[in-house]
Amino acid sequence: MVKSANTRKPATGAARNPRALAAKLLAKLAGGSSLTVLFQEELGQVTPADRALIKAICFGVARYWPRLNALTEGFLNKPMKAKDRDIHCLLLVGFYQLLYMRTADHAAVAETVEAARRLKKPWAAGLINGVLRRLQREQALHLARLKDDPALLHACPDWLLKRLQGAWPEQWQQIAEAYNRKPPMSLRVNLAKVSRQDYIRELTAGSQLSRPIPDVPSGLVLDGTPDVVDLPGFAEGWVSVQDGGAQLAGCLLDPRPGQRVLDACAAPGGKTGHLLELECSIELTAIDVDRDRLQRVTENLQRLQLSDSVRVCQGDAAKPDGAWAEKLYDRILLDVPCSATGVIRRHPDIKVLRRDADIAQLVQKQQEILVAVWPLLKPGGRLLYATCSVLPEENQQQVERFLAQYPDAREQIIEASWGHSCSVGRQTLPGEATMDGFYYACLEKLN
């Protein structure tokens, strides 16, 4: 018999137990790998149902990592050895199920114990069984002791909570609480192909409820999280998944017919596509330093049927070189690498991956990129500096320093009802008006 090319390999070991595989992925997360990458690399042979469960567990554990880690350590006489990080993470999986999932307690305990055997560490089965059953008995006592530590109470890394308290003294609790809520599914309607109202009618005809995002002409937020391939016209480029706050970038850059536009840190291409949807006649160049992530830009543009309207090339915005750097641009979108502290709702693994020391390094990189790209802007042109951070060091303080050093740069004040006005630019905060946390500052080059 000829075997089909699409035949799945039989699942073995940890792959047969979603909790075991979740623990393995979380152990790799603790070692510095992002969940986005891990899901792409590790879940190809997993059934859809198990994949959904694994993602739910991994995202949930990451979201509550500071709290779950502290609870787990409180039940252990000594820390796990490095080679048993997967067992430590399996305990986190068990704790998350008992505290936050609707899984029946007996099933959560039994399946998590079995997962230890699937990880080929049967010695840990008794330990996990005892710890989880003890949590069942003593849950209220152990949760009560967390209330004395704000970082554990809010399940937020201590360094980040302190930065939030300093930057947003009136909103820090709101931000920390938003981090722990699952975000809604937001869409960007391609207004070049269909009006938002007509697309709402398409969704309603399929029994999918939606509502417009205030101040975002193309934005919709859905009730529920349907599979994207089931959305009307998704394959034809009618709509893309994109947070409402991210959609503000295209409107602020405001590309005009025939202008030369540079998307200087383009991957994964959401904002790139939006620029072309707003004005298809622009001469758009999209660059990114990461070749693998740049492939996603191309894929997104192909689905939107816009790949022939843009030049996509690998390039380092901090070190302009090549043909793309020999031109001057009317508009530049500079969505710089940042701490991503504004999008933790969607990427809770940031709580695990990011460190306080990273901020100074990111600020330096942002400054290098801004200084390097500024000469590519035409006199009278507009540069939009953007981050998905809520930290002022990466945002208004960064732009203030640049304006003080470059007399040919002037802020174009953003007059808007969304977000919060900063000393320079404007900031959205996680959870407000359905949006994630984004910062924007418009800069004009003087003649």
Ligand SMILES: C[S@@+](CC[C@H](N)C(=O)[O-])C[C@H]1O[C@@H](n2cnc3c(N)ncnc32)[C@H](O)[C@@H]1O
Given for the second form:
Amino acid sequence: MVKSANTRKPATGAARNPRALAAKLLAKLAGGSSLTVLFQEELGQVTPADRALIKAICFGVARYWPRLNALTEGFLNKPMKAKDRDIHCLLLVGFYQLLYMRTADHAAVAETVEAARRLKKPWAAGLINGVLRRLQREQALHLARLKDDPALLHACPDWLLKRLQGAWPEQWQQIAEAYNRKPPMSLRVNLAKVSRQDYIRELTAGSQLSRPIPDVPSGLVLDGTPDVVDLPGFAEGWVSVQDGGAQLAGCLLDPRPGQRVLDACAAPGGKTGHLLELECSIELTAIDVDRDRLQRVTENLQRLQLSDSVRVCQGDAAKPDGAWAEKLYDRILLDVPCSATGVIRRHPDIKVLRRDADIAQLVQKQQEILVAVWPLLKPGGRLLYATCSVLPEENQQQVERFLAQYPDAREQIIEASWGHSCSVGRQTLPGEATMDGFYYACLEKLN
Ligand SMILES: C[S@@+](CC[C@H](N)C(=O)[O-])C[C@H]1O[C@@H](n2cnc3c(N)ncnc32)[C@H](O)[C@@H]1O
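To test you: the structure above is the form predicted alone. What is the structure of the form predicted together with the ligand?
Up next: the whole complex, starting with the chain shown before.
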């Protein structure tokens, strides 16, 4: 956790005050922008120490957003106007520091009050000061008020908690709690270049502790979160940052020498690189509908020194046309767009961005993609349907419906010791065996 020792500097505006900038970014998050994109676009001029503090605050506020938001209601006579969303978010920043960060309370209050001035809203300085000091005095009282509401207790959006309770009656509390824990940094060792054991030795030589992820041959979990560029062989493609659950995709698709493989929703290319590490002689095509995100596939493959082995092109998997859709494939990876309810540990802004109504739209889009891509699979070929969701509507219910409608599709049962067996396919849950929540179903096309 970042301490507050880096504060007090000759600030000249929000850009020079980490808390003010965090509040601005959080206001944009509330308006629908993802933190990943905001960090890329808005932190270019910020010092590394301030960047770390801003990220810690933004991730933390997003993680506890439902609870922090409800807390503010006990302090404000009326909701803030839309034009003052930045001040509302600054209040959340103050609450988060006082409740969850190790920042000294007096520094947290003083810096947050100062941030209101940096946001050019000096009228809000008194309000922020008064509310934060009251929270210091009345914290226990206000937190007790939240205990009766499970959604506030778990800091999980109400709609999502209800869906988790229905889908995972035994595990919903464990999932909601996992959402609030920072995940470990997980790596995928490129076994085509170095064995996992040798890589562990390299890390140990640099005083970096690590341990293998059970059931994931290339997976490692690190103690701490070193900068990736300091990892041995990172620039040479020995290793990539990837959750253990995500690494199961390559193993399940199991590409064989010379096969034609389609990665139909490829960006940013985490699984694309893994497929080539597993079998470099495949004829791999990677498509994504989003041209900007596709650029990240190319960059990732360049670092792995694998960009010559793959055809990367923009395409809509729901409307196959163009050169990529002209031939049939032996293997298809369908890592469809989804609610991302399995990866909230790593992307806590999902709690703010996602709405209940999104689920039905995502299910519809996933179905369109699955139905459209199925004809591109050769008879005897394998399609791996994958999501990073824990919601059955996007997972087993989606695949069950497909199997009922397509008699040339058959499930290949995944025999594994990881995760949970579903009516169709298999699911990992957030926090179990270090992994995020992923769903996989293997489908075979009958001859
Ligand atoms: C879960 S992400 C894929 C992650 C990727 N497989 C990886 O491991 O790095 C889903 C991707 O699907 C893409 N997508 C959404 N709709 C699509 C469509 N109709 N056709 C192709 N790609 C699509 C999104 O742009 C997004 O990059």
